[in-house]
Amino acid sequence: MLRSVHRTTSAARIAQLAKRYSSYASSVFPDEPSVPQLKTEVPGPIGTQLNTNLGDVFDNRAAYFVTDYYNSIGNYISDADGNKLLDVYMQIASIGLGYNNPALKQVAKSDEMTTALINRPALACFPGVDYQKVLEDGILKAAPPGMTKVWTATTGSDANETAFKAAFMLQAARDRGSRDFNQQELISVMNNEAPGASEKCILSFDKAFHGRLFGSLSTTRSKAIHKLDIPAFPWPKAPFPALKYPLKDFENENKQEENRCLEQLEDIIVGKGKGNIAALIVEPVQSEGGDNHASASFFQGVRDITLKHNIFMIVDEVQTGVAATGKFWAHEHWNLSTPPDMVTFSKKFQAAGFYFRDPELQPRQAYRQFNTWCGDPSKALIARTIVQEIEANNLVAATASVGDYLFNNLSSLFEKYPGHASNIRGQNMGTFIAWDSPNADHRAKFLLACRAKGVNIGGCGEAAIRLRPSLAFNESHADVLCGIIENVLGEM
């Protein structure tokens, strides 16, 4: 197995690795605008007009403004009206090589493509004569350390909950031992009555999401408007540290607010577990519920846990995953002794589904981690050039070298504005950064501002701002978009 994306590299070669990544960016988007260019108010007439349209179809409630993705480039996402924005949100962290990557433009012009396309199969039943050597050549290529299969899947909920199934299964299967299913199973499980119906269950963390399916939503924890009115598994969750920054001021306080995490996880696990717990799910970066984070130690010590238990430990990458942390994955932070269970993953990769090193996690009987499509062979062969282009131009390296400049002149920034923006986080994580606004106004106010000035960025929890650039995306334009972040911050 092919492990190239994942090689460390020294100090002096990011600093090499940077500029070449300067040059990559700017010879994959000629054209790119070198500031945002701003015709009118954004949204502008037209771009307003076709969402009005659009909602008399389609809710559009949640729209920030209508794209013209034909002619969005590079960083900049264009509006219906011709104005074109620095865009740090990237569709919600999953657009990795930018708009309109000639790469990715040249795949989806291929041969190999177009047959994907228009014959998408039934995966688990008519597997096409080039599936495993499309997952060999990307996302498998891309496998984390320690992982050797993948099951893939459509979206970042359907791989959280074909993982969660896989860990019932297995599970299931050792307790059942040697013998096949009985009776009374086959008759009670239709019933949806234990002992068929497993009472097993899924633990997460406070401040958690893991997805809007039922399974996935029962373990997504961050907004109440989530979860309102759908019905839910009664699965336990933890709490996640809530550090206080900057870390280096409060190491004692986080080591005792993590270590009182941990005590209390393994609390949840004997007692209001009962031994039901089949798989513990954990972000390395709660992402949807505010940018929470947390130490490398703080991970070891749940892994530790997990094993202690014969719980299986599914790490949900599916925002954090894919170069943005300045590592392929982001729990490579963390150097576990032992590796996760799983590892779940979509938005960058366009693609989804889940990693896993134990074979048994593949269920012993065929159709069991079945649906009709099992994911899409034309999502894998973007995952491949994906993958391909990160390599050939060591996007994970030089990612982690713009993540420390821009880390570096925002922390720098936000000490002339100290009551507008606090708790800055993500050092050392790549463009994983992160910060606080002082309220849910506050951010909503600086959010509009930023669009009115060329930037569109979003934010997580209750008033974080987070970060959520391309891998396309440098030096550059981190100046562009800490220029308009100061000129923001001087006006509020």
The other form holds:
There are 2 protein chains.
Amino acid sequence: MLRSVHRTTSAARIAQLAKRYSSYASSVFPDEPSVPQLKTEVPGPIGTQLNTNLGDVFDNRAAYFVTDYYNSIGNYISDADGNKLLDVYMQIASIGLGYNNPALKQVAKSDEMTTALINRPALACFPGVDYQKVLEDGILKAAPPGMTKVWTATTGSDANETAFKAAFMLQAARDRGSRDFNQQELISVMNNEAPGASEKCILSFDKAFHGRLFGSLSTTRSKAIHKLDIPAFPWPKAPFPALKYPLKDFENENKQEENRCLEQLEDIIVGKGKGNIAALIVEPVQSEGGDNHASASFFQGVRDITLKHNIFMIVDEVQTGVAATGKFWAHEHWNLSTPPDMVTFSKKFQAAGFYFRDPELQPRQAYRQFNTWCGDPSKALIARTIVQEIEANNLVAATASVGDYLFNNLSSLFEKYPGHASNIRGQNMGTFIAWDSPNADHRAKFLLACRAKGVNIGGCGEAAIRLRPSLAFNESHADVLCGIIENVLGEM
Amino acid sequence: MLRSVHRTTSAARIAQLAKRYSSYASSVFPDEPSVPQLKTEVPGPIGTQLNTNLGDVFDNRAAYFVTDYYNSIGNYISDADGNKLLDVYMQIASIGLGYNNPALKQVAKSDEMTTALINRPALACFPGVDYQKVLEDGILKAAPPGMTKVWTATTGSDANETAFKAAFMLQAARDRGSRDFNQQELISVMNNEAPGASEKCILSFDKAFHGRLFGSLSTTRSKAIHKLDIPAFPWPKAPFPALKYPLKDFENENKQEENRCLEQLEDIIVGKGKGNIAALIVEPVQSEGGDNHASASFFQGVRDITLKHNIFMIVDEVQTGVAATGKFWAHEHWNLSTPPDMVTFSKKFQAAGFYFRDPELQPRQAYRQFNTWCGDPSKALIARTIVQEIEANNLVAATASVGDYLFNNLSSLFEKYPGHASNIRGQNMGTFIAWDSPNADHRAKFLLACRAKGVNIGGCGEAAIRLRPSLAFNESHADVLCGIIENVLGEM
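Take the protein just shown as the form predicted alone and give its structure as the form predicted in complex with another copy of the chain.
Starting with the chain above, the whole complex follows.
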């Protein structure tokens, strides 16, 4: 259950563990460069040509650069021209153990993996003899407190959507009581009409991101470009606190803002959403929306409101999960009096799905929460190795520690460039750190300048810059990163 | 482009090729059993215990039996107790080349696969140096006539939903003309309201199945249990022809039924759906809905109507695609005057996504058709091997031939048991064959009796039985299958 490592670790113990395990990258990636290695511009001529060719068959307008995954290693991503960049974006927060991690290589070459890959099962109909054990030794070993069951899916979007379906089905079952489906429901649903098709909804927060399929996109409120021209369900949104940073300097103001948001949330629930909200979904840190934080007390308030009004609370840990915040799951920072009802995951875990607490969230009838694949055993094997590697190397504690080091160094650095980087956030949240550029243009220039000096970073929200390094990121990587950022800011 | 193999092959040539390549299973799976091997009941005691344990952590109420994928081979699936069953269901039509195919084993063990598995990229941002070539040598090599571009996804449901998004975005772009998004659109969409959120819809057919996420489920009309309690978009459905079988005996009646459906389709389009239908989605054979067929002329009629009214035509080949019908894509049977706009795929191809024809179906702005992973290179490698293996072994022609053999033998057999099996369908459609039991109870008994004698078969629709064997299924497998079916029917 990883409890000893990531749930109750004191600050002193974290520092001790971090020291002991600070050598993870150097022991696992002995050939990792110590600084970026640049031979050409990024992208260089080879990558540019490859990308032009790719555009003939595949939408490549979002491409940063064509990547040589064979020669990427640890925290360093290699482009097609052999440039090696320190990567603190890591495939949009999806590579946990660094590029070409040897433990993952080992599982990839195993007969277990081969069997999983070439005989992909319809898991709910023909589960493999070892699926339970693979789950128990991996995905379930990392289950958040209070959760013992999991539904496996394939992406963050469908992890969220299957969680929504579980919420809708259980709310309807409770409304229905002991009676079976009636004729009116059975007939109307085939026409996409009530009462068979639910008129309930999922509430999400302003600036949230929960995915891009039709249900998840209806809860996504990050940017217009994500949503334009796509039909959406008329589901409500509540305000998310717009806090001032650093949090410790604005405690009173922020408390008021959070209270305002909680009040509005409850107003929506008892007002226009009355009786109609099946579940609420929330990110521990609104990531795509700009790395917007809120306090543990805000989330406790959300939990209290959902319990009071019988609304399921779904915590979307697709981006925050798997150790990056210095806890295995970011919502562990909240110490909720009652755990959430469902926790969704994907990205850094490679496997996707949701954990749940109430066994009734598994629908009473078979074939309701169902699809052909219901997950992917090959991804469950990768997730198992990720859990084992995090546990064996205390990477939760190590990430908490290097995050503190990085936060402090960046904070000092940004004090020298007050017009260029503000609102640093993510203190005591591992390496889940972000700050604001003065505007989107400035950010674009900053990111390109970093790339030109060998660091790959991503943005989020209107003008934020987010760090999403791997769990193999240590103090020496932090030093390289801060050095280049200082260099870039100095020139801007 | 596989054209020589699967597009213009004469009947005589098919027979010749089939003979030449009938040895695929025996050469590739020398250890495949020649008949089912039963040691215990199915499921046996070991499998029953494993399934009970699995139920503690994972929804297993749909489980047929716990499967030993290590010991499954070719067309034979092994359960946990060592029983080996002839499998003509194949993970709900998802295993194309048989269990533990050596060509797939080879690619699974390759360094290419290891790199793809352990460094899963955000494909649209950081495409790998070899992604274009992997696509061109695999997924694109099998592209339907007229299609040169592909969007890669992860499942059938999201293949369809991303195709829907492409349709909505291009219809809106055309309505908008040269102007950019306006303020009203940019603001309203963040509240899930028109005009930013589209009020257009996707039309589907009665009894269709297109997936289980919120957009795809709104087009699914197969069974109430798939849809109950889940919110749905108010999208229209059109009638799908209810044909009489065998098709050749009811040509006139069926033609009238198809004309009735085409007229109603156009009535919906010019009536309540006027100007509001972005696309129509249709399966070549309605598979989950009961293996409902329609003629090439019906589909040509659908194509004509969609062209006349500027509605995109999406052909859902998730279940019908990849050679099972004796063409690589089932819609090739139609010889349409204009190809469909999009063709979606998943299942037997392992990789998922959609092909498209008009380059404008790639949205004008980046990050609109976008998500973290945008597919999975490890699945693209599997798909590449599947294409190569189909081509090298002429499995399209072989499947056409064994399908004819199987259809004829089953037809003769069912004549002896008229009260037990009727409406055999799928003539000249490879092994994509189905028939009706008199009712659902009878079907359940039939399927269990087959399992008890060593054949794994699936149902679909209300009382249909569908065959979905692998492409390595040959005449000797057909003989075993027919022998057991006759045995079961004789005892019923």
